[in-house]
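Single chain ahead, written as structure tokens, the form predicted on its own.
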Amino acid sequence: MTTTQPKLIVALDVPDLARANELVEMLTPLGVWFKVGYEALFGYGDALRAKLESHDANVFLDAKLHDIPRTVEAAIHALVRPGVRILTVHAIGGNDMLVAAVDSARARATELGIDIPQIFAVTILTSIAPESLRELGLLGGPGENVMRLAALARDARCAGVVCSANEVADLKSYFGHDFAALCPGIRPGGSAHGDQKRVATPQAAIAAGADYLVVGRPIVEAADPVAAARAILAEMEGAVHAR
């Protein structure tokens, strides 16, 4: 099993860019990435962008983008840009789509002459329960949709697949340990689950083999953001150095 280092990425869902501003100030030092999604994105996102690349940050931009190829390839084009390593797709968008992003995020970062960002196809929700596949259609529980949804990942050549950290374990053993993993619904022991549904500590999610870990609001929110982040990356490293 790898020893890398997994990645945490603090999602800056807060309502106002001056509140990201300063958590990006705050947090920036301890090596943390941050994740861009809708409530930054479409409120201030050009702002934020701005902040973020000027601190050299790692950026997880989180569109999941869902839309027919053509469209998908033009937005991908428009969002790649220094300092994005992730950016998200719904991998239930079929393989034309999911190839669409990878060649344009590829063709994109080329022609700026910048690294290529990775493609990470959104499997399911981590804020969707299994009793709620039923009525989306979709037969079997959590985990048999998202590997079938990697695997449909994995041959339009994305380089991982959101999911939760219950079904990493799976994934990592059938499809490797080069096929990342990102897991959102990452929640140290005794936090709130608010609109989640299958979450993992920390902990748990090391040691199933998650490469990248999405917290928000226990550390946006809490009282002292850095001692919150640095107590995750402890727990983390623990982890690593256990399995």
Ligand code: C5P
Contents of the next structure:
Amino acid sequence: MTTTQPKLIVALDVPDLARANELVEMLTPLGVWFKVGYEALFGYGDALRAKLESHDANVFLDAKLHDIPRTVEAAIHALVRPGVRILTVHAIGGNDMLVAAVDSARARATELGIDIPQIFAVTILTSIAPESLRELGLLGGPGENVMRLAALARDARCAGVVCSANEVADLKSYFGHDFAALCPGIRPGGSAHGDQKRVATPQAAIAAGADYLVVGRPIVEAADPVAAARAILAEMEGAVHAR
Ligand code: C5P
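Please could you give me the other form, the form predicted together with the named molecule, since above is the form predicted on its own?
Zooming out: every chain and molecule, the one shown earlier first.
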């Protein structure tokens, strides 16, 4: 039983600022967080940041950094802003890079006098099918790889990892409930999987112990994004009470 209420994070994966702004306006009243990823960050990041800050939004900045420690440290320094609650780096960047990210987030937030963003490590992308791991030279199944990379992240003092909902139960039993799980690849019953391979319903992800669910297309491409988000929130709420 986790003590904090799991959060729904809506991925603002849309091609233009006008649509992202509309989604922020529509969905902020529901209390959701927003994910800013490559598409928004590189396309119209500065303008979107102003919009999110004006709404006091909670932001998951999915920068997925992976470079030498000094470069990652500098990138984190530039990305820490008010409202940025979670920042991502790839666990496969190794211990020194992960430590540099964690230290840089703390140092920059302290300098700015704001809350320290949590660093989450991406383990194995949810678009990677088990049979593709071998092509990458990674031995074992997704579960073993996620646990190995999660141990690296935990040792570097990351707050948690990004993983598929299918790995959360094992993650929590190895590392305890305080090590957070943020899960993309969430698909309400009946919605298209797109490029995601290791998927789960909101209910299954919460039942497994996920702390954050990231949902993009099932909300941002829905005819009624507010109704789609509300339905997922209701499903999450029901699953929290049941666990
Ligand atoms: O549209 P969909 O719900 O598949 O969006 C999932 C979001 O989560 C995307 O923004 C994607 O970049 C992100 N993500 C992911 N797998 C990871 C980490 C992040 O799908 N391992």
